[in-house]
Amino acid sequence: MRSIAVANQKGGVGKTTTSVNLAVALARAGRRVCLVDLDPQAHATLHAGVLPGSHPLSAFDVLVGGQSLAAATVAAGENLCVVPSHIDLSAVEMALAARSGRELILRQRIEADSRCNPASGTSEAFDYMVIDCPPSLGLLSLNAMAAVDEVLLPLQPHFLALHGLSKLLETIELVAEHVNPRLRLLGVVLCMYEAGTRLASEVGRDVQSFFASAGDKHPAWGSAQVFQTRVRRNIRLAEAPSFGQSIFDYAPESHGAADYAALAVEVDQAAAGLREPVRRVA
């Protein structure tokens, strides 16, 4: 199973949109996908068509209540299930303040779920787990990074969106060094991209140059790529969550659907040698 945390401590950069539509694109291509919503705002839950509170268990119960990942899972479509969020997640740091090893709880729950264990032999095993992180670098994001192998960074090509990049890279490096040595930055995807502006192309080049110059000095993120796919600014992507639908259900002919289908192909390429690679679906 490939496990990917979609993270950026800055809000409004397309993080949840990327989490949901990447998960759905992979599911549409035949991958079995589990989407875990760790944002107390529960926007990924809503976007995937699950009403927060409609299921008796949520990610809060997994982290704080000792519930299994399987018990909190809700079916959200063919090949796709969701571990929903709840507003109670906003109190998770207080609830776990006295617990030893609190940053490893999600990893332990994932390891205990046979569908996440490739050695389990179950026909229901997941191919992907995609975790939508909150717009912060607190305990919830730390749990996600301690549990996954890869981090996907959505980035809006604006100066202010670049401002906190170094802090996120520092966090990835610290988690890799002290908690999860497998952790690597998979890459950066530029969202809300406006191809006709000079700023967007300049920021894209700057980000590519930055990672190209990092080399082997930063093993946790130095080999990250800037994905060729640019997720173009598209009003349909903004409208889809209010209908509880992915872009593929809401506007399958839109630029947004084409872009996230292309991103799914790129993300899947790292494992393409092990199975039939994802084909572009829109």
Ligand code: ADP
Given for the second form:
Amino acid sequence: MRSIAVANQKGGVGKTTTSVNLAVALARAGRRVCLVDLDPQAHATLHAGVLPGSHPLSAFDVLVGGQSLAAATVAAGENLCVVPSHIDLSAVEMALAARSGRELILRQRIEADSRCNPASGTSEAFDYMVIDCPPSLGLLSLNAMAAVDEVLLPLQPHFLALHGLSKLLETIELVAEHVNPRLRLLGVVLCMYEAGTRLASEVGRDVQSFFASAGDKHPAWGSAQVFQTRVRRNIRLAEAPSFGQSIFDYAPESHGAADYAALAVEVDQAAAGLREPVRRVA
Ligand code: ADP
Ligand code: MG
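To test you: the structure above is the form predicted alone. What is the structure of the form predicted in complex with this ligand?
Entire complex below, previous chain first.
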């Protein structure tokens, strides 16, 4: 199973839109996908057509209540399952304050599922796990980064796009050094891209050269690719969540659907490169 956390501590950059539409695009391409919503706002849950609270268990019960990930998984379409969020997740830091190793719980749940059911545990049942992270670098994002192999970073191409990124990159590096040596920044996807504007193309180039120049010095995130696919600003992408539909169900002919389908192909193809040490991919 490939596991991807969609993370950026800034809000409103396209994390949830990317998590849901990438998950659905991969599912439509025949991959078995588990979408995990770790944002207490539960927007990914709603966007994927699952009503928060309609299922007895949520990600909160997995992290705090000792429930297995498999028990909290809800079917949400062909090849797609969702581990729903719940507003209770906003209290996870407090609920786990006294627990040691609290950043490793999600990872342990995934491993335990596979130990209990060697043929049908989480890692075996899915080709992809996509985790929608909240807009912070707190315990929920740490649990995601400790559990996955790859981070996907959505960025909005404005002139402060790289500002504040150092904290996220530092966190990826620390998690890779101390708890999850497999963790790598898979790449950057530019979201809400205004095709044809000078600013967008300049920021795109800046982001590319920033990662290219970090190269060998930062194996956990240097040499991350900037995906060729730019997700254009498209009103259909903003409308789809309120119908509980992915862009592929809501507006299959839109730019948004074309862009996320293209991104899914690129993400799927990036697997081969990632099996090599990051240094050699550069
Ligand atoms: P985050 O999860 O990082 O906070 P969201 O994915 O929720 O960001 O996106 C923030 C807002 O922008 C949402 O209202 C969403 O519908 C909208 N949005 C996201 N991507 C696009 C896009 N490419 N074009 C237009 N609106 C978008
Ligand atoms: Mg979000």
